[in-house]
Protein chains: 2
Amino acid sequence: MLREEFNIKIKNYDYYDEAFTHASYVNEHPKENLRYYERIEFLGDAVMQLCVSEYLFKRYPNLPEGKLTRLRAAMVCEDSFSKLALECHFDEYIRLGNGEEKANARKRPSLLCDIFESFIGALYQDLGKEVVVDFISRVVFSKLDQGWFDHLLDHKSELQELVQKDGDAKIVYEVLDAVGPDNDRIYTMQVVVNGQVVGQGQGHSKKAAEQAAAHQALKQLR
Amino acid sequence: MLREEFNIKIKNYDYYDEAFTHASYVNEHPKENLRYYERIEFLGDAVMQLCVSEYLFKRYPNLPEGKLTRLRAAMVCEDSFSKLALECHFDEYIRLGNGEEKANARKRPSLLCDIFESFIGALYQDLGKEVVVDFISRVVFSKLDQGWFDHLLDHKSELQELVQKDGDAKIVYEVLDAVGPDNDRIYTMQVVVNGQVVGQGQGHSKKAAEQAAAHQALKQLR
């Protein structure tokens, strides 16, 4: 399943067995000499921290540390990881003891988050950092482009920092269009840097349309 | 200095300039288009977390997650990093504004800790993870062998986990010697696994001598 969906060429299945095994399962199978996920999750947690940090650091070369930290915290958290674990169908692979199964642990966000991290730990041990980066590019970083974390990003400030890096620059936002009734109006705006249109965007408020225009400009200028 | 002491072959000095520059210095030199350390510290922090986690994970293959986490927290903290920064003379390299200089920021543990992390971030960007691991092996991991974190490690439990991994094993601790007056007695003990002496150690209490003997046994058996 994992192999097909993400084209992961597993070398050593033992790491993944460990990553998807809960302590309650180990306790119910004392003779099988199994390991449960917690140690490998310890490793996976640190791997995720570095991969996400490095990605954000390079992708937003002018974003101050405070914003990088907020963005990382939004990406590396239980809410985010538990959703990703479900998206990757990790809940189906977990080996749980009977008691935990009855307590519906399989769908518990804290466990799903742990399992996402332990999977990352297994992938890192088995195939190394590059494969991990490739995997999380598809399942995590792509969410940035889909706007999952846009509320944390201030594209206008970022655009300003980018274009004023090499000296003064004049940035103007202009309304191009406003359609629809008062309570559902959609604005279209463009952003002009030193007389040149660099981006355009829409939104339900002028502020949102400006952010969308700045976002498009950043994509083009980078 | 860094180059001589740690044999680091710097490729790009810009990273280190950034790592050792405080915001107060940038503010006082607005025309030089300088960057201060906070962004690169964001990266360095995550690099340290991963390198230390990976090292502990591999070095203590039978230590449960809770103890790995405690050990990592003791190694990756302000107290530890600020001492390491001083040991590496990083305080001498920091570019500070006049106000901060007068406020004696150069010796402030929180700043020294930040600078240690930003230096790691610079080293990682400039020369990659292997060079970072090599550097922290010498300045951080060697402290483990020197016993800096021994109070967090329970060598006896670890030895027990190791030798009982493949089934039952009989572990016995025996007093070999006890010398000195009552209030300053030194015990020498040996640890015997399945009839074979595997380690010996000394301490001011039987418990400490047992831990030392288990520690030696672990070194030999690994």
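Everything quoted here is computed from the prediction, not taken from an experiment. So that the term is clear: the rigid core is the largest set of C-alpha atoms that superpose within 1.5 Å between two forms. Positions refer to the first chain, counted from 1. Compared with the form predicted on its own:
- Note on conformational change between these two forms: the chain splits into two rigid parts whose relative rotation, smaller against larger from C-alpha fits, is 25 degrees.
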Contents of the next structure:
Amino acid sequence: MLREEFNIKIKNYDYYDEAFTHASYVNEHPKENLRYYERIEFLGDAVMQLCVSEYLFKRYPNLPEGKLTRLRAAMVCEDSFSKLALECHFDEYIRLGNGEEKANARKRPSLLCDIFESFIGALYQDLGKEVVVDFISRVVFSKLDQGWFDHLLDHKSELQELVQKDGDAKIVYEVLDAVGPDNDRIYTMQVVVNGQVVGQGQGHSKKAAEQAAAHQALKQLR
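Switch from the form predicted together with another copy of the chain to the form predicted on its own and print that structure.
The text that comes after this line covers the one chain and nothing more.
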């Protein structure tokens, strides 16, 4: 399934066997000379830190170090990796001992996070950094455009940087609609760049709607 869904041309299956094997499984199969995922997870963690850092550094050239660090921390963490592991169906491949299986460990966020990192380590060892970057571009970096980390980003500033990189550009945010009572009003905004509408968005405040409109504009312009 990994090969079909992500077009990964595996060369050495031993790396992936190790990446998806839990210590409890190894303990129950002592004669098979197996290795479990923790060493390769160590490598995968370092690879993810580097790849995400490089990507954020290039994508957000004017974002200060503190915000880059917070954004990376939100992307490279247990919550994100456990969700991504489930999206990739990695839970289906984990080899567990009977006790861990009965405890439903394959759905445990901490284990899913570890397995995601160990898979990255296996992919790096087997096929190199370029293939890792291609994989995480589709699986991890795409979440930036899907709004997973919007609370840490300023889409308006990012849009301004994008449209003004080749010269001055006029950016205007316009209210299209405002519905609902004062304590639960929803605003619809559009963003206009040099007279052309490039995005729309909604939010419970004008500022939130502007950010949503800028986010949509960024997706359209890219």
